[in-house]
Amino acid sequence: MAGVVVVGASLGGLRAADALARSGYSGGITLVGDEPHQPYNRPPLSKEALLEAQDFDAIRLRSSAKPGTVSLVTGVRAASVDLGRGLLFLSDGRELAFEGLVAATGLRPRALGIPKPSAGVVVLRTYEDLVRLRSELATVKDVAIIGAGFIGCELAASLTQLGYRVSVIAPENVPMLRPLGEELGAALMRHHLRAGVAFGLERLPVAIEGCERPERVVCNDGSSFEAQLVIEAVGSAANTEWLEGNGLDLSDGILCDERLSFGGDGRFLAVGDVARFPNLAFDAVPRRVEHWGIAVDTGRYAGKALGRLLSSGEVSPAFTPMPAFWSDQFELRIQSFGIPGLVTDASEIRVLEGDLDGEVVVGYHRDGTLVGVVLVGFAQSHMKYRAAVAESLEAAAGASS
């Protein structure tokens, strides 16, 4: 009998397989991954795994399923799928039949389409990328990071602590502008500047010059930044090509309903970075959420929901998680609850506690509702502010019903 195939041996994929195994589902469970490794944790790649030269075992994820209940297939990718027939076609020619499918194929880094040398320009998404980055770092002093999001800023902090001269180049006027807003982004930039990071903001790279390796990054305003190594951290694209031909909306990840299902069939679910779903605790707009916590939460929900559906026909309630993320930059721990990025009006972003140039809590309001908080420090207050966001959302839902 056909079982369940989880495509993507990622954090979300592993947690989905674990939850499915624990749900009492009696069919087979196969976890397919295109990397040669067992599933592993990606956030440490730009932080402690780089700073402390950790090996793969330090970031490897452990399954909570009973041994033997999940079959792991590594080093092979999903080439295509026929949802109607329940068949997954792998890149090595194998076919896997399924009665349920979980898509957990995540993202891949984007690369800039500008002139660049063939060596010395890297991205950071996989463990292999980290190994390559370590090798490249062995012979350089100056590193340019293109992109001022969380990955770019985490890398800037880690590499500065390791003794490299780091420049961050981006089109925004402050780092981490989209998720944090201008004031908090500027405050964190001041912290980076004090630690020695250089910024080239409000400009676009037009070329990475050098013969065999980079020598400098040239920008559209004529400025340039010396670098023997360039890291591109300019965003990601969802790995959805294998799902083409099934009539799905793949314009930005996989469009799902509030139960993470897609294709009009509760037997097909998406988890992690690739899932675009409405979180009805906030609104009905489908969004992808690229947070570690969402990968865990979507995986657990999907595995349990699919197990219930296949075992007893039970339909699970809507998935309404509290998004959360964290980032470590120098000695700072940045943590968030809710969706701060929903707020674009600067007047709705307010300091709730502390000071922007020290430990601070910033609140993000939409139409008077607290939809997100970001804490820099204030470790003892994390649960208090998580509860505050949840209570504000519940009050707003009650007022509108």
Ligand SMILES: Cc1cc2nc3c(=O)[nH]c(=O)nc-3n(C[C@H](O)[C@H](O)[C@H](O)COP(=O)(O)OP(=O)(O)OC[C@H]3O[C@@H](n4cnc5c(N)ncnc54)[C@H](O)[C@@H]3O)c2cc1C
The other form holds:
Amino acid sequence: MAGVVVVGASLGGLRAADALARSGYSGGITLVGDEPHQPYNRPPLSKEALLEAQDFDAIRLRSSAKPGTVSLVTGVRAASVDLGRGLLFLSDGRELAFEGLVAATGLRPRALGIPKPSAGVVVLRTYEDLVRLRSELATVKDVAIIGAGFIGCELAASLTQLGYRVSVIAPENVPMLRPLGEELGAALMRHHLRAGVAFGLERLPVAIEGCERPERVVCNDGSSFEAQLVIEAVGSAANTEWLEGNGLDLSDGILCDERLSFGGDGRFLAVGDVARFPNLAFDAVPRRVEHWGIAVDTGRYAGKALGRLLSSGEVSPAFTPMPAFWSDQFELRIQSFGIPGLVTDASEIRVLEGDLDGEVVVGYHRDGTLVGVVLVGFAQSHMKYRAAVAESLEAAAGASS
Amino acid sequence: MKVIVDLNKCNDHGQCVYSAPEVFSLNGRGELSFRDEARDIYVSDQLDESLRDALEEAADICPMQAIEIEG
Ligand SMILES: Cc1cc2nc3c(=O)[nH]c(=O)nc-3n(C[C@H](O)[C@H](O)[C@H](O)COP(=O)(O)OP(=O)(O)OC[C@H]3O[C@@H](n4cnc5c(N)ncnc54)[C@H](O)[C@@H]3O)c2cc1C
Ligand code: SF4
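Structure of the form predicted together with this ligand, given the form predicted on its own:
Let's see the whole complex now, leading with the same chain.
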């Protein structure tokens, strides 16, 4: 019998399978993942799991589906799919027939195409990556992190706290520039500097030198950074190869409509980091959102929507979540609501409360609408500012309709 | 049905508050208010069945996986 197959057994896929099972769907749910593990939580990999040497059990994700309602297949990759015939082809030669499909295959880290030794250069996305990183750390003192996004900065903080000498190398002039803007990025950079992190910004690495292991990272301006371990945190590519040959737009993740469905068919949905969808609360531009909370929200929405569609033919309302993201760096909790990255004009980014070198709330405005806030600290004000973004968006939607 | 929160795992993200405001709230210091009542593990009284959906959502959305539903 053709049930629902969820491809990708991580956060988004698990939450979709759970929600579908809880909706009472009885056609059979299979969750297929290529990692050798049960689903687990990635954010701790750069934070608690690294700092506190947690083992796998500490990061395992729990399922809320009744035991037996979702069959989990691990260590098997979806090789290809025929959407027209409703058939999924697995790497172990099996075929799975489906009447509904959820794509939750996430991202994989990119690696730089520069000369580098064969050992001592790592990325961080999976539990195996963490295990490898830990064993590499046992023998080194200086770590270079290439990339100054959230993962690079979290790693810089955690490794500094663990006593390593850390340099962050990136082309931007401040860390986390794109999501946070220049002023807040600069303030957070000052915090990292005070804690002992070195930055090599506005330059590109051209080679990782060393015989068997790294000795230094050399940049295009002639500068170099001593490091026996290099972590590449330079962004990611979407895992969509298995969907090729179905006439889909896979140029940056899976292009979806405002109901997360792709290929013009409500029975095929994408969730989590791999889904590129418009959030009509903001505008009609499809975007991929690499937030933990969005993987949960898209998963839950997709599971419910698919359950409803397959059991009663009912179409769900558009998916318009409030994006939320957090990051922990040193003792700082950075929390964002909305899409601050939409705003690039510095004059539209303003401090709403506090000050940049302590606890602060920054607001991001587009055409007079508050489209994002970022709080550093101010834990007691999260609700208030999340509500402020929601209200501002609603007012803008009301004004334009 | 009871809800159990492992306060050693909980990192005061407050995500649960959006999902189940009837049960979860933050105190004036921005911490989960159960911290005022328990140290390590908070166990609620019996909760009404009508809250199950909201509580399951809270358990799903907790970044630290600190929330468990019993019964
Ligand atoms: C180190 C790190 C720290 C992070 N910290 C934060 C944070 O502090 N806050 C925050 O909001 N977000 C954070 N994130 C982002 C968050 O973890 C992601 O948004 C979330 O994991 C996305 O879940 P997903 O299920 O969409 O994708 P993924 O977690 O990438 O899962 C996709 C799964 O599909 C599998 N897969 C891929 N291709 C196939 C195939 N063909 N067949 C079968 N299986 C396949 C993959 O192996 C993987 O298991 C962090 C991410 C990382 C890596
Ligand atoms: S969501 Fe989880 S971590 Fe956050 S306050 Fe609630 S229980 Fe604590």
